[in-house]
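Next comes just one chain, in structure tokens: the form predicted alone.
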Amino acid sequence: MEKKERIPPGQSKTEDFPVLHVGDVPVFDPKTWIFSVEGLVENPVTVSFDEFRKIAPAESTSDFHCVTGWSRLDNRWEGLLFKDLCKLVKPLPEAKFVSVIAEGDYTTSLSMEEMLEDEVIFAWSLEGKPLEPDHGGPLRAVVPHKYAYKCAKWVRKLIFTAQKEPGYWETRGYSDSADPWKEERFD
């Protein structure tokens, strides 16, 4: 049986995996697709898709809640952990938040404390299958403690920054903190 504490107020849970996203589904192609890491860190880097998968592969299993209102839960999800991706690129002292960006200018920013949540990943496969691009395929960030939003879809770049950045809804009055349990959904 369900506990019903896994399921944050104001939503309802569901079997399906609406699909949501701004703007056009992008192309991957996997010979040009790049993945970088940059700003205040002792090693960013530049890694195509394959070198990306390569790091360190993990999986991690979450619950998945749209601002729109409804949960998934126990998504199983195969990626590279934002931990072990720190491990990579060691972040500097002075970088505290993390600004995550995706095709189509899509942007959010989380802090260090936010994005190192264990569960946090950069998923490349949901329930062992590689993730559809409807889903964010190749490449998007899970971040389970937060609304989707905060989870972006078809990421390329992080930049690691003394400052936050505002994101994409943000920008457009959603709550930057974005926490499902205390339905912060807007500003």
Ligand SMILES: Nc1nc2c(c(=O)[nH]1)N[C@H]1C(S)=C(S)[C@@H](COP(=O)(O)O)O[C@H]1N2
Contents of the next structure:
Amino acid sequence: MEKKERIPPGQSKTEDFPVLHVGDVPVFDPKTWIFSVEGLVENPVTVSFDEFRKIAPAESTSDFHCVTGWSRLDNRWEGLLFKDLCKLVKPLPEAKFVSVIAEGDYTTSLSMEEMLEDEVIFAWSLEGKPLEPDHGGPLRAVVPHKYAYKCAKWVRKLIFTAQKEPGYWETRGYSDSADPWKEERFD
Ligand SMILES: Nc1nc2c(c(=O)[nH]1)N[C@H]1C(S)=C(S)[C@@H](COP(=O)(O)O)O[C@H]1N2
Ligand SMILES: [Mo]
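Show the form predicted together with the named molecule, please, because up to now only the form predicted alone has appeared in this conversation.
After this comes the whole thing, all chains and molecules, with the earlier chain placed first.
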């Protein structure tokens, strides 16, 4: 189903894909790369990149809205849907938030409810090609119903928590709710 309006208020459509992040693009070494899930889950896991891709691969097409004002429509991601990851790690009832931890010092966090939206995916591929390092390869979070600072690139760890742990931009004046349709840009 398509929303009638595709571009949120104050955004404009871009056809290319700008690259935006703080710090350096990390080098991916499949021999040492691991993804782990910790905190309030019944079944914490640590997996290699190959293992991660075998859990429950899926596709999800969604729009991408950066708080600086550009939107990129119809991105076809392949990855692991958050809701499918939950079937494996089994969040405990006390788990109310998820901290998404990337390589470097970048973090963000979302509520369980926000993460359980259908389109939330940890993506390793875009438009049928391996995700480029600039765009978060080998693995990035995609949370299309939030501004893209919630879409951490180079994700390595999730921590399920009872309290919210505000992330990199959320502690620097950006909105924690970050809803592009309500223009929640700043705190
Ligand atoms: N690890 C990490 N992820 C990040 C960022 C970052 O600085 N570091 N920036 C965020 C912001 S503000 C945006 S707009 C998108 C940009 O993604 P892109 O470079 O693939 O367009 O990545 C998000 N994820
Ligand atoms: Mo952004």
